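Take a look at this one chain, the form predicted on its own, written out in structure tokens.
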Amino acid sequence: MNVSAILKQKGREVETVTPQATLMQAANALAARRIGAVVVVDEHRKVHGIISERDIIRVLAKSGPAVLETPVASVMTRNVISCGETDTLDQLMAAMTTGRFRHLPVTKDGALAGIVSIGDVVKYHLAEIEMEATAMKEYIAHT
């Protein structure tokens, strides 16, 4: 299974903020949608960064509540690793494990086209394993 198949099933909607949005606005978006990260984009949906719940908690613990009024651009991860629609589940798992992150923006022609989370990867990987096990059982039963 590849990223395109995952997005076809789960959808391409991605919660985003601009680099000028405050940390409070990002935190509100995370809480309202019950998600772990938002992608920071410009008006052309070009990815400039990503900010997670953990990023906000870390800076809040270090700097106090006043930091919530600062722009996400000052805290976001700027060197965002993204994937393409042809990337496979194995490639996603490798990237997420190596990079130690849970959210992978999907880009197409330089613009944000979706997002895949570690939860998505696990869900579809388990579905793949179950399909293979079922096929193997059917093969064994008919031989």
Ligand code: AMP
Given for the second form:
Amino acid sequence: MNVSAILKQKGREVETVTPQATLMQAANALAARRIGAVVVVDEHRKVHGIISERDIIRVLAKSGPAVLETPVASVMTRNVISCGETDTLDQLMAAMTTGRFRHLPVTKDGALAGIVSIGDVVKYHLAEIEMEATAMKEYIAHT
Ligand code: AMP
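Please supply the corresponding structure for the form predicted together with ligand AMP (the preceding block corresponds to the form predicted on its own).
Zooming out: every chain and molecule, the one shown earlier first.
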């Protein structure tokens, strides 16, 4: 299974903020959507960064609640690893394991085109394993 197949099932909607948004606005978006990260984009949907709940917790613990009024751009991770539509589930798992993060924005022609989280990866990986097991059982039953 590849990213294109995953997005066909889960959809391409991504929660985003601009670099000028405050950390409080990013936290509100995370809470409202019950998600772990938002992608930071400009008006052309070019990816400038990513900010996850971990980034906000880290800076809150270090600097206190006043930091929630600072712009996302000062805290976000700028070196974003993204994936493309032809990347496979195995490649996504490898990228998340190596990079130690749980979110992979999908880009197409330099613009944000979706997102895959570790929850999606686990879900579709399990579905793939179940399909293989069913096919194997059918094969054994008919030989
Ligand atoms: P997460 O596991 O997504 O909560 O993110 C853990 C850390 O990795 C945070 O500092 C994020 O800003 C960063 N991060 C999350 N996703 C990515 C990504 N695709 N590329 C680079 N850094 C990321």
